[in-house]
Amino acid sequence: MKPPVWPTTPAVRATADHDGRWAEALHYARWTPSPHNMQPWRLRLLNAWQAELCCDPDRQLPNTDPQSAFTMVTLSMFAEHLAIAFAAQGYALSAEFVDAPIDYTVRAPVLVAMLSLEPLPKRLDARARRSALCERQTSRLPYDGSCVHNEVLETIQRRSATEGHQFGWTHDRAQVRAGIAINRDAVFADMDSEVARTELRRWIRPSDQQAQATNDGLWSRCMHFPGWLLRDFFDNHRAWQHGARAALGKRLLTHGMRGTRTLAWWSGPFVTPADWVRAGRVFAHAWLLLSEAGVHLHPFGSVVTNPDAHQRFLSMLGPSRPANTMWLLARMGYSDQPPRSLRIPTSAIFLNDTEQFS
C-alpha cells in the first residue's frame, strides 16, 4: 500500500521542528497500536534534535491498566515506531525512559522518555520498512483458515529471544477453539463490571460521524460489529448479561473469528517499568515483521489481564505453556484487508507551549 501523503501545517511549522523532520516521522509513527486505540502519546520539542515524549493525561486506563505496563508498552513502541521513521530520513533516534510508572494522578503531560537524534547514512531498505509502519493493522475479520507459516512464527521466536523474550505459538485446532472461547468468557466477564465498562465505554465509537470527530478509539466498523449493537451493549449492558441477548453476543463474537488456525503468545520478564519498555521494543518488531510477510493478528487483552482467564488458557495449554509471564496473547492469520482504525492528526500530537509538565 502506498503511504498516506506527509501534510505540511502551520501548526507543525510553528514548533522548534523548522525544517520538518519531526513532523514527517510523527506522520508514520501515529500509526502505532495503542490499548483501545486511545494514542496516549504526546511530544515536546526542545530543539531540532532533542524532544520529551509524554503520556497524554486524558488518555490513560488507570482502572484497567492500574500499573500502567501496557501502556509503557504501546509507548516504548511508539519510540521504537518513531526511530524506523527516522532511519529513512537519515536519523539515528535514541530514546531514554524514565524508570518509573505513569503517575495516573497528575493531571498534566507526564514525561516517559528523553529522546535524542542524531545523523545516520541514508538507506535505501530503511524506506521500506517505514511504509511497513502505516501498512500494519489489527484484523478482527474472520481469517482465511490457513495455519501461519512455521518459517514466518520461527522469525519471530528468534527475534523475539534478542530481548530476553519466548514465543510460542500452536496451531492445534482444539487449543485454537478452547482459546477462542476463553477469550470470549473473558470478555463477557471484564464487561460485568462497571469500573471496566465505563473505561472502555468512552472509547466506544459506535457510528462513522463518532470516529471521525475524534479520530481515535474503536470504531465499530474495525471491531466488526454493529454500531447500534456495541452501543447497546454497553449502554444497556444489563439486558446483555443474560438469555438471548447474551447469547447472541457471544455467538457473534466467536462467529467473527471463524478461520483462526493459530494462536501465539509472547512470555518473559514482565514486572519493572525497564521489562515493560523492552517488552515493546519485541512487540513493535514482531508485529511489523508479522505484517511484512502478509500475517494478520488480533491481541486477546482480556485473557492477559483477566486472571481467571489467563489461568485457564494456561491449563489449557499443558505442557506447552510457557514459562515465564505470558504478558501477549494473539489470533494471527490471514484476512482481507481490514477497515483502517482512524489517527489524530499528526499536529494534534505536539505539545504546546502552555502544557506544563509534571
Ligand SMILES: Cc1cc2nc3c(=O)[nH]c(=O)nc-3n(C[C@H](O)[C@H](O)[C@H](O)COP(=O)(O)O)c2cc1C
Given for the second form:
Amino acid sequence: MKPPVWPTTPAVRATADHDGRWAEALHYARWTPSPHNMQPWRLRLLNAWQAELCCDPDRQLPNTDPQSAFTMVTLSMFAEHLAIAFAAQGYALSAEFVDAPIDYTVRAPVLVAMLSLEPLPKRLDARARRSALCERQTSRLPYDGSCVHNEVLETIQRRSATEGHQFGWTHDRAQVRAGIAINRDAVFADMDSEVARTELRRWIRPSDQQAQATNDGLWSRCMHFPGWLLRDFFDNHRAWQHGARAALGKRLLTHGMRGTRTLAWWSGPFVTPADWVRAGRVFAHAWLLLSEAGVHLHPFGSVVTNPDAHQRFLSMLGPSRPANTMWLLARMGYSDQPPRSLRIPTSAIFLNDTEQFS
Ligand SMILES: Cc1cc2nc3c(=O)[nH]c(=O)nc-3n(C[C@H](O)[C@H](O)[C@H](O)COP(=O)(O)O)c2cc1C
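If the structure you just shared is the form predicted on its own, then what does the corresponding form predicted in complex with this ligand look like?
So here's everything in the complex, that chain up top.
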C-alpha cells in the first residue's frame, strides 16, 4: 500500500513550541532505547498540536536492518514514550504511522508518523510513569543469579497478548547457558562480515571523549568492555578471528553474563510495517514494566537476525519453542545499576530544514 500523503503545511519547527510542551516531552522521550543507541528520531513541528516524526537519514542501518524492521520498532517505541511523557503534561498523543518501510535511498528525513495532541485530564499516576522513562536501562552487567519472578513475566505475557503477541521464557540452567553460547557465537560470526562490521563500527564509542562528543552510540562503559579491546576488535579484526584473542573475546563475553537465570522472547506477526509498529508498542510497555519491577534486560539481537543462530536457538528450546516468528530475545535479571548511556540533546531532535545530510 502507498504511504498516505500528510498535510504539507510549512514547518515552523521549534518556534511552534510556544509553551515548550514538545521540548518538555522530548526531555523524557529521548531516553527511549534504540539499536546501537543510534536515536533515529527527529521531529518536525507543524504547530503546537501536530508534528511529523521522521527518521534521520544519518541514523540508519541499511545493511544490518535492510527491511528497516528494527528501526521501525524503535521509532514506534519512541512514539509510545512520547505519549507517556505527554500524558503527564495533560495531553493525549496519537501517532498515525505511514504504512511503508523506511526508504534508505532518500537522503533527507523520512516521514514515519504523524503525531497529534489533544487535551487530556491529568492523572495522578502519569508523573510516576513518566519517571520510569528515564529509569529504564539496558544492563550488560552480570546478574545476581536469581530467576526473574514469574508474576512479573506473567504480567508481560498478558500485556503482550492484548496486542496479539506471545511472550515466553525459560529458567532452565542448561537452556540459559546454551542461549548465551548461541548469542556469543552469533555476535562473533556477524562481525566476520566486513559490511556488518563497518556499519556497526560507526556506532562504537571506545573512549569517554568519543561518547561525550556524540552523545550516541555504544559506549564501552555501557558495553562492559574495556575501550582498548573494543577498538582493537573492530580496527584490527583479523587478529580477533582466530586463536588466543578469539578465545579471550568469547570468554569475556560469556563471563560478563554470569548470574543470568532467565531468557525471554517475544513472538508474533513481524512481516509488515504495521506489525513492526505493534511490536514496538509491545516492547516499549514490557521494558518499562520490567524496569518498574527492578528487572534489567539485555537484548540478544544477533540470535534473532542471524538465521543459523535463530534456528539453533529454536531447536535448542525444543517443544517450548514459539509457534510464531521470534522477533526479540533477551536475557533478564537483577543487576547493579549499569552505566547510563548518553543521549543527544532535546534541541537536536527538532528538525532544522536548512540542515545538510551526508
Ligand atoms: C530493537 C532493539 C534492539 C536491540 N538490540 C540489542 C542487541 O542486540 N544487543 C545489545 O547489547 N543491545 C541491544 N539493544 C539495546 C540498545 O543498545 C540500548 O537500548 C541503547 O544502547 C541505549 O541504552 P539504554 O537502553 O541503556 O538506554 C537493542 C535495543 C532495541 C530498542
